[in-house]
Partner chain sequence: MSPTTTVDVAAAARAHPARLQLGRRLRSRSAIGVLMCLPLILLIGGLVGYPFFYSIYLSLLNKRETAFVGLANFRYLLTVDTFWMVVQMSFLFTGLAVLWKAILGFTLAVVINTLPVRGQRIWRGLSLIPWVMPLALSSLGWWWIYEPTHSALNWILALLGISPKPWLSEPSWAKFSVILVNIWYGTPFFMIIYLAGLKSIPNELFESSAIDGASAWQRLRFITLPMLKNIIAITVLFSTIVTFATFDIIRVLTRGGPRQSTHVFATYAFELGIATGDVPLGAAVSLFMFPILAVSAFFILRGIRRSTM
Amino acid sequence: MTLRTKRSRRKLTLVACYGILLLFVVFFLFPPYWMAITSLKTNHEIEGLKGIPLIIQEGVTFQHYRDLFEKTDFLIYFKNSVLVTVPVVFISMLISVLAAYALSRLGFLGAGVIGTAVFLVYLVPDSLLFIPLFKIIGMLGLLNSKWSLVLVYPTLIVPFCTWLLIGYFASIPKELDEAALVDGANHWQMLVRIFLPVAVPGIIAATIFAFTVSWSGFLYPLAFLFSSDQQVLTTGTVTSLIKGDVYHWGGLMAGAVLACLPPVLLYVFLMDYYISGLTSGSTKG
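Just the chain, alone, in the form predicted alone, possible?
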């Protein structure tokens, strides 16, 4: 095979790779693009069947965003989402870090089996769990309270985060444990001074996962919350802007755009840590 033929094949391979990559980019970016342009269209243009739906033809309007703040309880929903997400992330990470350290380093009988069982729990779908959880939340008197989500969400988040951190902690050399024990450190000191600083990418990845689950959860808020003052973003926006068979698409898309901003910003600034944490945790677990 001549050098020219090799270069031609390499060029064709690159073109094919970029073509496939472009298809993936268009496929995954089309939903947020559609969401954004719909939120900026007038109701007349959204409801009209004429014209090109992929572009804005009648001019940009921010009326849907103004209506969202003035005619709905969007700010209350946003505040409730923050009040739910912050304690959920804190509680989930505290339990996950302690559980992962115990399962990966204390070496008690059955630790491996328990670690696998913890991950298998994560695979149980929400649609099967929300009915028994509804009963439990009802017995605790937390129905129609956003704090019910603070109690429930860690049951979804802790299994995956624990499994992820087990893999990350397992990648830390045991020589560090032995050196710390020789110096007189106890397990708490080893966890705080050795494991946590070394496992920062894994902890950040688990934290981002916990944030995403608690921020974007829909089924549990829909089942547990009834009044507007307790709703979070995902369900509050929907219930406010869907009246019977009338869908206020402009407002719904505007609410979706604003609700997406915190997770998007988190992923933009911490994407490298997230990928590093997921890949390391999944391959070393």
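What I would like now is the form predicted in complex with its partner chain, since the data block earlier showed the form predicted alone; can you produce it?
Next up is only this chain, free of partner chains and other molecules.
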């Protein structure tokens, strides 16, 4: 094979690759695109059957967003999502960091068993246990309270984060903490001064994961919450913004776009951490 045919073949391969990629990206990005442009169209345009629906023709309007803030409980949902997610992320990370440190360094009796159990629990989906949890939440008097989510979300987050952090902590050389122990550091100092700084990428990946799971949760809030003042964004947008038989697609899409924004923005800025977290432990998909 001459160099020239080789080069032209390489070119052909690349063109084919970009062609395939383009198809994939159109498939992947069409729904968010469609949601975004619908939220910016006038009702008249959404309901009209004239012209090309794939573009905005009658001018951009922010009326749907304004209505969302002024006429619906959207801001309450947003606030509730934040109120749930912040403590969930904090609690989950605290539990995970402590456990991961113990499991990766303090090799005690039963550490292996707990490690395996953590992994198996990570594989338990929310749809397996929501019915007994519904009863338990009821017995605790937390039904129709957003705080029930603060209680149960860590079960979906902690196992993965612990698993991920064990991996990060394991990559820290053993000599480092042996030296620190001889110098008189205790385990707490070692964790805070040595492990946490070294494992920052892992901590960030785990935090993003915790945020995303908590922000996107749908089954638990749908099962545990029923009044509008307790709803979070996912359930609030899906259940409460649909009123009657007439769907206000513009408003609905505006709500969905705003609710999607925080995790998507977080991802845009911290993509590399996110992906390294994904591939180091395999999350769900």
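Please read all numbers here as calculations on a predicted model, not as lab measurements. Only the largest set of C-alpha atoms that superpose within 1.5 Å between the two forms is called the rigid core. Positions refer to the first chain, counted from 1.
Once you line up the core between these two forms, the Cα of residue 219 stays within less than 2 Å of where it was. With the core superposed, residue 228 shows a C-alpha displacement below 2 Å between these two forms.
Core-superposed comparison between these two forms: the CA of residue 40 exceeds or equals a 2 Å shift.
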